[in-house]
Structure formats: structure tokens, C-alpha cells
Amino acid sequence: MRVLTANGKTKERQSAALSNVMIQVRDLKKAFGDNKVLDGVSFDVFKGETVSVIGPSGTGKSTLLRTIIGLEKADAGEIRIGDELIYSNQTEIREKDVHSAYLKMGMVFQNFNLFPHMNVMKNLISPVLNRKLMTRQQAEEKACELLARVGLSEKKTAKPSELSGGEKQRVAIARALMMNPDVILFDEPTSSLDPELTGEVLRVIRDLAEQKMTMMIVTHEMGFAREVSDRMLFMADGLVQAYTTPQELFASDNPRIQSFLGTISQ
């Protein structure tokens, strides 16, 4: 497979890496009207991988980690999660095949979702009860084990109106694990954050990095995107413009990636 860099230039892969090819998208296609919001994105990312999705407002960041994980539908292209093809316009896919894709998926949200009526606990164990997933036992076991790893043990019976921001996201990423999923899709999880809450929560995140769990972050924050990704990919224009190392993207000469690092604070 062929790899845009942010200086146009192309490197290979080697063939054996296909094989833990978590996320593969190929000319993905999506428009709102007369607004092409992805117009023919393709890109794969691998297994351990963590990779920041960036670029300017309207771009169509967000509109890609929805139509992954089926929040929206495409209008043309290719998906498969692993070596399942969750979406194309030219083959007929099986809905049960489709649901058990997007059950390896979690995505976290910038206004974080959770159901207000619910304390933290049942927050995260609704969704694996209502699946059927694990008994009452086993998914309180899992929350707390989870709750401690984000740091908010003491939080369980809280409200999320009782929570400050940053811990309201962080419970909205423990309730992303609690699936066990092979993929975290965050859709600019800190933006609804001031600085220290946004530390809270990138602390979360660079721990899960370090884990090697397989991550898509659509991100402002370009120093902690520069620190944590493997990759980064650059979208103007509803199109891959660049997809690269960190070093190689904050290196480049490209102008529209330079006007853009330029604009937000690194």
C-alpha cells in the first residue's frame, strides 16, 4: 500500500503489515447537499497504532469518525474493521456481520453523552447489560476496575451533573472500555474543556497510547498529537493531504500545512 507524506512524497509498506490492518477505508465518499464533506478518503491504520486526525474546521474530521463507526452512511467507498467490511456501495453486507464490527468500536464524544438520569455506575454498565454482554456481577467488576484506572473510584454514585467536565469525559471513556473494544474513536474529546480539566483527560488518553490500544483522535491539541501519535493525518478539502510521522508532518514544507500549524498554538 502506497502512503501520502505531508512533502508528496510516497513510501511502501511492507505486504505482511495488511495483516493488522485495523481500520481500512478506501475512497470514502460522503456529502450533506451540494457539500462534499469526504470526497475519496482512503487510509488504513494499524493495529497499536494511535493516529490524530487534523486540519481546519469543516474539513470533514468528524464526519469520517461518525461514518466509521456508523453514525453516519457513506454515500460511496469501502470499510472493513479488522477483516470485516462494515460498509460499500458495491457489495451486500450481512447486518449481523455489520453489528459485530461495530461492537469492537468505543467512541468518545467532545459533549461526552452521558445519560443524565443515570449515576456514574450505571452509566457504565447499561450499555454491556442491555447487550447482554456480561452478567450485573461482571460489569460492576469491570467499572470499578475501570473507574480506578481513570481515577475516579470515588465517583460511582455521582450524578454526571455532580461532575466537572473533565471527569464527565473521563468517565465517558471508561464507559468506551467497558466493550473491551479493539478501537477508541475520540471526536475531539478536550474541546469543551479548559486547560486543566483538558490535562485530566489527555493524561487518560496517553496512558491508553502507551498501552498500545488502536485509537483515531480527531484533535486540536497539536502538542499532544506531535507527543502520542504514530501518525497523523492531515484533511483539507474533504481529502487525505497528508498522512504521516509526526516529525515529518511538523517538518514540512507544504504551504496549506504550514498555514494551518501556523494558526494553533503548538
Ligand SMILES: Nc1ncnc2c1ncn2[C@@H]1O[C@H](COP(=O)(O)OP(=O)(O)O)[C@@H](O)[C@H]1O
Second form
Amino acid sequence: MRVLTANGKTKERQSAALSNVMIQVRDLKKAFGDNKVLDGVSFDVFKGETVSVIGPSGTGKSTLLRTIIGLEKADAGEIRIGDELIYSNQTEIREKDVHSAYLKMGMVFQNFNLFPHMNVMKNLISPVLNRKLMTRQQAEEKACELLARVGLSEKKTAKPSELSGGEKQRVAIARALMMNPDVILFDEPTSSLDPELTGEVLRVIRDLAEQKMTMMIVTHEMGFAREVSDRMLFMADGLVQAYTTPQELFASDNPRIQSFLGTISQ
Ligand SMILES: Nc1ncnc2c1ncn2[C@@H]1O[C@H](COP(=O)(O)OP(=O)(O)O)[C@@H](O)[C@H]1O
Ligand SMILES: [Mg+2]
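Next up, the form predicted together with the named molecule. The previous block was the form predicted on its own.
What follows is the entire complex, opening with the chain shown before.
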């Protein structure tokens, strides 16, 4: 397919070759001052895949997700979501394309990021209503369906302050699902939860994996990652050090991977 880019040039697009790829990251670079956090990161996530992102603290895992979803701007490289080029330092990109690609992604944060002054129902419906993506009735029906799916039908009128951490995170996941995203990015979704609340959130994520939602999950829950991931991406020093199946990663004799896995399981 030939498409017209913003600068009026035509460009060959290899959509056939890319059709199974949902997220494509190429040579992505991002520095904060002298701190080169992403130093040429490249990988693909296929449609329907669950990919866990692991690695030492401060190694750029959050920055990677935030850059993919547009909360940080990269310095160089390329990001594609589906067939859509959403970031490139080489090619000019139309705002409209970027905007529609961002609507295809949801993100779930460690600290839930719910609107504290809104009840659960309003937390779910206000983003879609503000963007005029659904009527109020459609939004409320969808919200009810999703709250049932995450086991929170009884909490529609509760404020976030009246919920446990696990409930808040399940609301955040339901909110991310409101847009019918093609991709959900999770940044340490259970790190602020007491251990007894972690399971209820992981169960919801596991259900999404079984339904073949495309997901990237930054996590320290190695048992969960091992069980639920199609592939695991190990990051360190601003680079992808390994990207392989859980079986291969855990069997790896790479000292760096072994040392990381050893630290985390203690
Ligand atoms: N907005 C920012 N401004 C400056 N430095 C940042 C910012 N965000 C992250 N960093 C730095 O980038 C590095 C990677 O951070 P982060 O992506 O949060 O790592 P991780 O999620 O793997 O723990 C850290 O050194 C952190 O201090
Ligand atoms: Mg982080």
C-alpha cells in the first residue's frame, strides 16, 4: 500500500509483513539529560501476545511504556502500533494518525491514577464521554458489563477512597478496557498492593491473557510472569538483554539474567 505522508511524499508500507505485529519498536532512544535510559531498544509484540517486561529498578521499564503510549517523547527511533507509525525521528507523522493510535491503547499504573472526586461509574465513563466516543447510555452499559467482568458490580457508586487497593486497580483495568483497546500496557500493576490483594488483580490480567488481549506488563511477580507470558523481555543498561519464552529465560545460563532472577526470588 502506498500512503501519503504529512510532507506529501509517498512511502511504501509493508502492512502485509507487519500484519501480525501489534507493537513494533525500533532503535528507540530516550535520555534525561546525560542519563541514557533507552539506548537503542528494539522488539516486536505480536497480536494477542502477553509480554512481561522485567529488569532491575531504574533500568527504563516505565520510560519504555510511557514512551510507547506518548507520555514521554522519544529522542530517536520508531514506534508502530498495528500498521500506524506513531513515532519516528525520520518521518513526519500526521497528528490525526497518532491520536487514533493512542486511542487504541490503554495503560494501567502502579498507583491506579483514578479520579479521586468521581465515583467508580464516572471514572469509567468520563474519558469516553469527554472524547465523545459513545453516548451516555452506551458508556454506562459498557461500564456495567466491564465492572461485572472485574467483579465490582456492587461498587458503581463508591468513591476510590472507599475501595481497597485491589478494587481500585480492578476499576483502573475496567477503565482501560472502556475504549476497546487493541493493547494494554501495565506498569507494575500489583506493586502497591498488599500480597493478599495481588491475586485478585493478577486473576483479571490472566483472564485478559486468555482472551488474547495484547499486553505488555512490567512486573516483579516472576511466578505470574512465567505462567502468563508468551515471551519475557529482560531490560538492563538501556537495552533489551533477552527476549524469549519464560522457559528459555528461566533456563538461561546468562549470568546477568541468573543474577537478576536470583535477587528477585529472594
Ligand atoms: N521524567 C524524568 N526526568 C528525569 N529522569 C527520569 C524521568 N523519568 C525517569 N527518569 C530516570 O530514568 C531512569 C529510568 O527510570 P524508569 O523508567 O522509571 O525505570 P524503571 O521503571 O525500570 O524502574 C531512572 O534513572 C530515572 O531516574
Ligand atoms: Mg518503573
